[in-house]
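Just one chain is shown here, as structure tokens, and it is the form predicted on its own.
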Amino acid sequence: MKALVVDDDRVLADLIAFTLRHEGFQVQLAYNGESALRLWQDDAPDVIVLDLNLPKLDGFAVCRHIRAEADTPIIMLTVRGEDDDIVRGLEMGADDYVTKPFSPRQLVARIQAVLRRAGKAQVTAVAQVGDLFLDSGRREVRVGQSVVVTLTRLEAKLLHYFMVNVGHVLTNEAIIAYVWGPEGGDRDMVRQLVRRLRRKIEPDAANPLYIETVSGVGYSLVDRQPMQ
């Protein structure tokens, strides 16, 4: 499931992106209205989180352009008390709104609600990155044309987290929070889980191709395209 986050406050945009990736979304970021429309056209997101006060092209104009061509769910970000902006945005076709400041849990709940109303599942059961294929429901992974391998619940959860954040470095702390919860794991448990997962997906676990160690930080999944 893809999300486009549009806000010129880069700190807030990064926080929203981190929250949504934690929930299994692939996230694109835009910091002005023009780049938001380009990403919407190129990437076809399933949901858009849209700030109204944007440079170059404001959120109202972005919403109007998108609604002229598609029914992509849109959640507006507004400043508390700006009732006229809320009414105007909803009249233009936005599906819901969240007023700043807001909690990440509130935003996620609003996104899940608009996706349900739009008839979309939150996260697809089968994910693919390069020649890695993961069926989260069955907890099975296949590398290229190799035999399907069964994963444990934690291995499947970790691999899914890597796949929806492909190319991004995931810190040990972020992995702990996602897999076990903030109080449920430690760095040694992360190392052990990564080691077990590598044994199941890497041709040579001692020289990994897919899950790279980023020294002192964490790990990153590399998109290895299938051999032609």
Contents of the next structure:
There are 2 protein chains.
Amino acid sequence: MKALVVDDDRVLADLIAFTLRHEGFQVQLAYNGESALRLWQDDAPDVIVLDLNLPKLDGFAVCRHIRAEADTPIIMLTVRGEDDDIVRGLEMGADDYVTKPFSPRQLVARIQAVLRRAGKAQVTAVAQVGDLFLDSGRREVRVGQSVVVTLTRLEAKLLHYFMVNVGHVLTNEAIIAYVWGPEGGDRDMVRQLVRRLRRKIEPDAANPLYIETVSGVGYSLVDRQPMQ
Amino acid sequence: MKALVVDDDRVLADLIAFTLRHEGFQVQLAYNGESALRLWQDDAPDVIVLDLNLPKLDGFAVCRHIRAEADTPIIMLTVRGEDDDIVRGLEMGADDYVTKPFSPRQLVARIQAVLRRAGKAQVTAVAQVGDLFLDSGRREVRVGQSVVVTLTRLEAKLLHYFMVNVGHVLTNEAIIAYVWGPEGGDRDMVRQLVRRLRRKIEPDAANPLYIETVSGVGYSLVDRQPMQ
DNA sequence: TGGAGCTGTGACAAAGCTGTGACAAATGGG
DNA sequence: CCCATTTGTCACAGCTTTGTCACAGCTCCA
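Switch from the form predicted on its own, shown above, to the form predicted together with the DNA and output its structure.
Now the complete complex, all chains and molecules, led by this one.
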């Protein structure tokens, strides 16, 4: 498990590194934003502990840059009381904020919580909504008592996103961001993917029961109870 | 998007509920652990804001119980300085800790960060004025106890603008700027759109109850109380 | 009183959205 | 490397939404 620690206060950075190594992490240290971005690129850490106040390229810029390209969990460090900074950073994509001074124990616990969360979001999830049963690991779905159907990578990803947000409308933009990530995509790609997914799970894709179209907005998964 | 707020401090609980409702959440309140567990079971909230110090069944017990059975994101509230509690709660499965006192903005940003990591889409706006209920995400409106009506993109946009400014006259120019933006538009377009919206929400569009005309100026939404 | 302006309405053309088909390009596995 | 599968791209059809124009009725003012 690799951590990148970024803080221009070398004493604090070393202390954090020591704490994390004690917890079993491999730690890389950066004392400014440029080094941080380089190490992030070269090393692909599992979590980043990122101080807000860095010389030149500050913590916000680093967070923005990383978040534009990856999902790496980011925990930001800030001085007590800077509410605006906390809100701004969280909205920008940070996962947590720890206010200096803090105890090493709390930092570790927060890192573990963030990793737990991030791991949960990625790992094989078995989801059930109404009579849809999805095994994300195997990329298999069963509708009620029908046979198991194998989905492609993107189909499974989309269905999972629908199921996590059952009952809510997912805009085309949100679907694109979730399924295709930073490279993005367009409406035509969404349309094709929805069509392919409907073909696999709907009893009649021309009259869908599960995946509803919301014209001009996107799509929504309906919670259909088990068919009798 | 549903939130469950648990705090024996009723004033604070109500304040949090108000804040979250303003962000578009549907909020359920519990003032003790037993009610919290019941509501969690019955209501399946998307996120739980859980105070540590509750009478009888405390926040830890509630967290432990929920975490044993579900992945629902849990944000715990604690009094400043209780490092042991924070670490203990995070290790037990809480997703985040917010220390009292805190700003509503920060709480919301932390909730959004946790939901984001869980793959949950952004909350969409719901609005209520009198007996008009608008779900902007689905582009659906319900008038009192009548059936849900689907609006077009522009109709929903206009109705939302009316509802946010209920009781105020919106000039044609303001409506044009809001609905059509930089490309602009003309009075005829406003007229048509108002007509179409009236057709969908007014019991009798020829004698409108909700959308009043202010000749030479624009239109205004009237706050009509629920019909008996 | 007549003309101008405003508002509501009807009707139709233009624009937009969605689903579908087909094929090329990209990807992954043996 | 080859082949099968998946994904992306483009074209088209059908339906819905929006814009535009014409007209009628009402109000106000010179």
